[in-house]
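Single chain ahead, written as structure tokens, the form predicted alone.
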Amino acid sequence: MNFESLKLSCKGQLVLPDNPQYDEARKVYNAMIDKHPAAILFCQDEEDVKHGILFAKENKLDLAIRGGGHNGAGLGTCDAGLVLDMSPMKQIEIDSDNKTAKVQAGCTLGEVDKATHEHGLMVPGGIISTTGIAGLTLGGGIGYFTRKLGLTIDNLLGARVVLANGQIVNCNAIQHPDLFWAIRGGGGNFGVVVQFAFKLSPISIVHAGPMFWELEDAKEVMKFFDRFTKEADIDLYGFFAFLVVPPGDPFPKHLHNKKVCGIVWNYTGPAQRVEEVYQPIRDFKKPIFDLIMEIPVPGLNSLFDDLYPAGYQWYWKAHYINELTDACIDTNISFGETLPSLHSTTHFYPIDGKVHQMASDETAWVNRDNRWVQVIVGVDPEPVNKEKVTNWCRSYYDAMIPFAIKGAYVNFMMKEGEERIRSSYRENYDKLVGIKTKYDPDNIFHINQNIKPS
């Protein structure tokens, strides 16, 4: 394949297999993914993206789109195709008067946090700051501020998209509203988003952090958490986890490498109410570790970055769960007791608060009436432990099927097949197929959680 014409038409660097930088350039966050693209184009602007799309189309090459490279299934790369890497596209424009931001698709959540925090503002995102803002947003966007502010897509005002035919369009509530509807949860199926426009919220400092309890108290803690979060003020968010306590600061030595259950909290309300808000949790059962602290939003979103650097072995699966029945809780505890590595975990993220204030058909993200997103994560630094963490994750996932609703949060899926994708979009799926057929009839954008055109 001769890439000379692409190289000449683009500003960004084109990395081919004979380039000394190739092996570094082809890496993604999950070291379990080992793909060898024919070329990687580091796009400098939307014109580079356009030229890359048209080149791949003309030469019948598989096309993968990479923002932060965090996708667990490795959908930001491919074998023998062209990767468009947008990591050089990091421009951020803040309009503090109108509380909006324009963000290019190569930015990470941490970079967006840093830029918005300087103005006392933020956009709700995930829980690892190295996550790419593009993939996070296009899949929906669940994180510490979901109860208070909704999903990331609920704070999306518009986007600039390069279509399969090379046309560059703006989409929002007025321009291409069908495309705007689809990209809010439908992933990268419809075009390459090169810029997002977000509504910002005036939150800069929160009172947040983890509380841990003994593993033997997990059933009691899960039942309390379920009951408590149904009635809690939307200023208070928490996600439940089974975890191994990391061996280092700020954790006391007697807890190092201990399996525990925990809740990571985030309170966005007034500082004078902090003790009042957290006291019922402490009264329910005194935690064995309690690190609620005043913390800036960028600090909260990067709490776990050091625990999960790029280059580890990752395998994850997800469910939607509606009820934490006794049998469901007992099954979770049995796998919480057998966490296969320091970095392996499961999280239960609540879907409630502001998320429930929008109807399931208002955006492509259909699962607003569910109660929990569960992600099961098998992670280890060492390739030799790849099978161990993968098998634990799959076994846990299978054991949870009787308690789960069909489908999963697409940002937490591996490559799981068309039926799984269909069930994840439920009654919105057929509409998504129609929009896909309109904007990408040849399925140029298929290296994703793919919605096939009709």
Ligand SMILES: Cc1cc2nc3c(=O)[nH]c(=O)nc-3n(C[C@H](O)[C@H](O)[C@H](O)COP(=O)(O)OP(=O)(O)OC[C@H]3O[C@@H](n4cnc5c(N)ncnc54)[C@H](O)[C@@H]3O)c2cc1C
Second form
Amino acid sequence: MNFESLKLSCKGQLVLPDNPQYDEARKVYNAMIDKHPAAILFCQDEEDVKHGILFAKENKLDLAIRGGGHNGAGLGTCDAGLVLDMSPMKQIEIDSDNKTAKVQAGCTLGEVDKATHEHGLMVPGGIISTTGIAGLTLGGGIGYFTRKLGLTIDNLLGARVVLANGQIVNCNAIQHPDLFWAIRGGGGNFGVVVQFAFKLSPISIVHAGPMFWELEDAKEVMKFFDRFTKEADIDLYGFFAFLVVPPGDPFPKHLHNKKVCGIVWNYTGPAQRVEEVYQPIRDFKKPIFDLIMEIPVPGLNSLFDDLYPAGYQWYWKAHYINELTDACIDTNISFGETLPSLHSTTHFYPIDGKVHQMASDETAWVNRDNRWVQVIVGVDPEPVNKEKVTNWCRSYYDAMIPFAIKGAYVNFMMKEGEERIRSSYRENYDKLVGIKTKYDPDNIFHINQNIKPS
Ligand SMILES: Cc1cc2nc3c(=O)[nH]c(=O)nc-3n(C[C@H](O)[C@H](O)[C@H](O)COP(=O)(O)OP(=O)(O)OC[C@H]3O[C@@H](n4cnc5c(N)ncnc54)[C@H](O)[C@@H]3O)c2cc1C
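Now show the form predicted together with this ligand, given that the preceding structure was the form predicted alone.
Complete assembly follows, chain above in first position.
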């Protein structure tokens, strides 16, 4: 394949397999993914994106779009095709008077957090700051502020998109509203987003952090978590986890490498209410570790970054869960007791509060009637442990099927087949197929959780 014409038409660097940077350039976050693209174009602007799309189309090349490269299934890259890497596009413009931000698609969550925090503002993202804003937003976006502010897409005002035919359009409530509806949860199926416009919220400092309890107390803790968070203040968010305590600061030595259960909290309400809000939790059962602290939003959103650097073996799957029955809790405990590595975990992320206040057909993201997304994560630094963490994750996922609500979340999926993609969108699926057929009839954008045109 001759890439000369693409190279000449673009400002960004084009990395081919004979380039010494190629092996570094083709890496993605999950080390289980080892793809060899024909070329990687580091896009400098929307014109580069357009040239890339048209070149791939003309030459019948697979086209992958890479934001932060964090996708578990490795959908930001491909074999033998063209990868459009958005990472050079990192401009962020903040309008602090109107509390809005324009964010280019190559930013990570950490970069967005840092820029908005300087103005005392924020947009809700995810819990690891190295994740790409693009993939996270297009799939929905769940994090510490979901109960209070909704999903990341619920804070999206519009986007600028390069379409399959090379046209560059703005979409929002007025312009291309069908496209705007579809990209809020429908992933990268409809075009390449080059810029997002977000509504910002004036939250700067929160009172947040983990509390741990003994594994033997997990049943009681899970029941408490279920009961307590149902009625909890909208300003209080907590995700439940089974985890292995990392061997290092700030954890006391006697807890290092110990399997525990815990809840990571985030309270966004007034400082004078902090003690009052956390007291009933401490009264329920004194935690063996309690690190609620005053912390800036970017600090909270990067609290666990060091535990999850790029380059580890990563396998994960997720369920929607609405109820923690005795049998469901017992099943969870049996897998919590057998966590296969320091980095493997399960989290129950709340998707209630503000998320439930929108109808399930208001955006492509449909699962607004569920209580938690349970993500089951098998992770280890060593390739030799790949099977071990994968098998644990798969068995845990299978054992939870009887307790799960049918449905999937595309951001927490591996390649799991067409039925799981359909169930991610339920009654919104047919509308998405119609929009896909209108904007990408030839399925140029198919390296994703693919919605096929009719
Ligand atoms: C450590 C870690 C923590 C995470 N935490 C959370 C979390 O707290 N909450 C949550 O909701 N999710 C979370 N995720 C999941 C994450 O949202 C998804 O993996 C998401 O796909 C990552 O986006 P990315 O841009 O980094 O990925 P990439 O691999 O670059 O891309 C992912 C998908 O998005 C598409 N895409 C990327 N950029 C664009 C673009 N500009 N235009 C169109 N399509 C594009 C790609 O084609 C691909 O299909 C986490 C993932 C990891 C690995």
